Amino acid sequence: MLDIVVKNAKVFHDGELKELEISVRDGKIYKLSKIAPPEQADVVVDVGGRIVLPGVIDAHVHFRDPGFTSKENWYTGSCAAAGGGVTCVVDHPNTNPPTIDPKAFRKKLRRANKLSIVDFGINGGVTSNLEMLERLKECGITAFGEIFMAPSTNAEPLDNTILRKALEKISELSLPACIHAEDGEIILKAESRFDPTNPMYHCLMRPPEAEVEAVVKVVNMVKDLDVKLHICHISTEDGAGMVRNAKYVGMKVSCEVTPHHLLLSEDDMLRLGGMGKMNPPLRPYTHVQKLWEYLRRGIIDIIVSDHAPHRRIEKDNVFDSPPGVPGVETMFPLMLACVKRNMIPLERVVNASSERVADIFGILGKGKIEGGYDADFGVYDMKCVGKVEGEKLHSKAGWSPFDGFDAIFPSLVIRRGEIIYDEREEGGIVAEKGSGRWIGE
C-alpha cells in the first residue's frame, strides 16, 4: 500500500527536470518511474505538468521559541516555512534560555515537538560553556552555533582566546562550527566615528571591513584544526573570496548567503528604515553583485533565510528597531523569481537549498528526490509569478522587506509524504502542530 502517488509531474531528479511519476511509502520515495506501480495509494495527487523540487532545508532561522514567543513561535514559523516550500530547519540558539546546556536544550525540542509542522534540527550554543559542548552533542544538536564575534540579538560574543578554546573542542566533536563573522574591535571604533542620527548608522558601524577581518581572523584560528568552519550569512565580496581561498588550500570551510544580501543593498535603507536593520547589514551594491558571482560559481554554498522576525511596531524607528528580517516563508519563492529572470540556473538554487545544505550538516535521508530518501517536496507552476504581500504572510511579524517583489510560491508542499500545505485551503496549512519531526533522533 503506497501513502501517496504524484502523478503528471517534472520532477527534478540527478540535476534535471524529467517527466516522472513519484511513489511514495512509509513517508520515504519508493520509487521514481515513468508510470507509478499498479499499488493502490491512499492518495492520488495529479500536479498537471507543474514542476516538483525537493523540500527546502532552511538551515539557518530563528523561530524565537522558547522565549520570544511574542515575535514568532515553533507554530508559526513552521507554518511560514511550509509556505515557502521548506520541509526542514535548522533553529540557532539564542532564544530564552539560549540553547547553551542540556536542559535549556531539552525544552526547545518539547516545544519544536509540540507545534511544529516540518521537520527540524536544533543548533548548540558557544559562549563560555565549554565543558556544556561534547553533553550538547550527546543530546543531539546539528551544529554549533551561531557562534558570534560581535555583539548581536540576544548574544553574548566571544573574545579570540575562548573562540580558539571552543573551536579546538569542537574540532574533536566533528560537527560544524557556525560563525556570524563581525568584528567587535572593529565595530566599537566605527561607533563613535560615525552621527548616531543619522539614518545609515547601522550599516556605517558595521562596515564591510568587520567581516572580512573576522572572516580572517577565524579562518587563521582553525588552520592547523580539523574543523569544518561554517560561516553564517556572507555579505561582503572579500569575505566570500577568503572562503574561496581557503576552499583552495584545502580547508573544510562553507558559507551560506540570504536573500536580503542579494535583492537588496544599502540604497534600500531609506525606503526600508527599520525594516532593512540585520546584522551583518545591507551592503553597496558592489557587493551584491559579487555575492551573485560567487553564488552561482558556487564559492557561496548555500541559500537560507536567517528568519529573524520581529513585531512591526518593533521595526518602526530605524534607530532604535531590533536588527532581524523574516523572511523563511519568502526565500525560496524568491529565488524561483530570480531564475524565472534567468540570474541564476534552476540546478544551482535547488542545490544550494536542499542538497548541499544537507551534506553540509549531516542530514541524512534529505535533500533530493530520490528512491529511499524522505518524501520532501514542493510542487511549482513557473508560470504563476505572484508578489509577495507581508500581510499575508505566515509568520507573527506580519511584513516583509521584500514586499511587491516577484516570487514563485509553491502550490503544494509535501513533506515525508503527508500533505503539509496546499494552496486551495484556506490559509493554506493543513498539517498539525507537532507533525513536525527532529532530525536528531
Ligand code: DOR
Second form
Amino acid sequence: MLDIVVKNAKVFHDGELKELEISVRDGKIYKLSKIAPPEQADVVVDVGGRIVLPGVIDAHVHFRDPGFTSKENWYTGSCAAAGGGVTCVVDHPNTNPPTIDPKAFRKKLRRANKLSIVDFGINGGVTSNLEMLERLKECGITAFGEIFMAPSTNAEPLDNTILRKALEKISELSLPACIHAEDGEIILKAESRFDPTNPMYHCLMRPPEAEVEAVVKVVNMVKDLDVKLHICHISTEDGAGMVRNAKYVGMKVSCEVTPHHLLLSEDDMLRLGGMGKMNPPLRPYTHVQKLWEYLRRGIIDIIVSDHAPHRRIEKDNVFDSPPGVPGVETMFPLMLACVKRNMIPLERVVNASSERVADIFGILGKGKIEGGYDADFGVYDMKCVGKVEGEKLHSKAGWSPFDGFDAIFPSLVIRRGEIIYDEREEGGIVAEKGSGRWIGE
Ligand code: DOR
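The form predicted in complex with the ligand, contrasted with the form predicted on its own above:
Full assembly next; the chain just shown is listed first.
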C-alpha cells in the first residue's frame, strides 16, 4: 500500500523539471516514474501540471522556544515554515536556557517533539562551555553555532582565545562550526562615533568592515585545523570574497545568505525603521548586487532565513528594537518570485535551499526528490504570484519587512508523505502538532 501518489506534476529531479509521478511508501519516495505503479494509495493528488520542488531545509531559524515564547514557539514557527514550503529547520541556540549543555538540549528537544509540524535539527551553543561540546555532539546536535564574535540577541560573544580553543575542539568532533562573523572591537569603536538618534545608526555602528575583519580572522584561525567552517548570513562583498578565496585554496568553508540581505539594502532603513534592524545589518546596494552574483555562481552556498521574530511592538524604533526579522515563511516564496523575474535560475535556488544545505549539515535522506529519500516537497504554481502580507503569515510576529513584495507561495506542502499545508484549507495548516521528527534520531 502506498501513502500517497502525486500525479500530473513537473517534478524537480536531477537538476531539472520532468513530467513524472511520485509514489510514496512509509514516508519515503518509493518510485519516480512516468506512471506510478498500480498499487492502491491512501491519497492520490493531481497537482494539475504544477511544479513539485524538494522540501526546503532552512538551516538557520530562531524559534525562541524555550524561553521567549511570546515571540514564537515550536508550533507557530513550524507552521510558518510549512506555509513557506520549508519541511525541515535547524534551530539555533540563543534560547533560554541557551542550548549549551545536554540538559538544555533535552528541554528544547522535548518542546520541539511536542509541537513542531516540520522536521528539525537542533544546534549546540558555544560559549565558555568547552567541556560540554563533546557531550552536545553525543546528544545529536546538527552543528555548533551560531558562534557569536560580537554581541547580538541573547548571545555571548567569544573572545579570540576561546574561539580558537572551541574551533580546535570542534575540529575533533567533525561537525560544522557556524560563525556569526562580526568583529566586536570594530563595533565598539564605531558605536562611540555615531549618533543613536540617526535612523541609519545601526548600519553605521556595525559597518561592513566589522564583517570582513571577522571573516578574515576566523578563516586565518582555522588554517591549520581540519574544521568545517560555515559563515552565517554573509552580507558584504568582501566577506563573501574572502569565503571565495578560502574555497579556492581548498579550505572547507561554506556560507549562507538571507533574503533580507538580497532584497533589502540600507536605503530601506528609513522606510522600515526598527523592522529593518538585524545583525548583520542591511548594507549599501553595491554589496547586495555582489551577493546576488556570488549566490548565482555558488560561491555563496545556501539560502537561509535567519528567522528571528520579535513582537511588532518591540520594533517601533531603530535604537531600542532588538535585532532580527521573521523570514522562514517568506524565504522560498520570495526567491521563487526572483526566479520568475529571471534574477537567478530555478536550479540554483532549489539547490541552495535543499540539496546543498543537506550536504553541508550532513542531513541524510533529505534535500532531493529521489528514490529512497524522505518524501518532502512543495507544490507551486509559477503563474500564481502573490504578495507578502505580514499579518497573514503564521509566525507570532505578525509582521514582515517584505510586506507588499512579490512571492510565490506553495499550494501544497508534503512532509514525509503527509500533507502538512494545503492552501485550500482555512489557515492552510493540516498537520498534527508534534508530527515533525527530529533529524538526530
Ligand atoms: O538579527 C539577528 N537576530 N541576528 C542574530 O544573530 C540573532 C538574531 C536573533 O536571535 O534575534
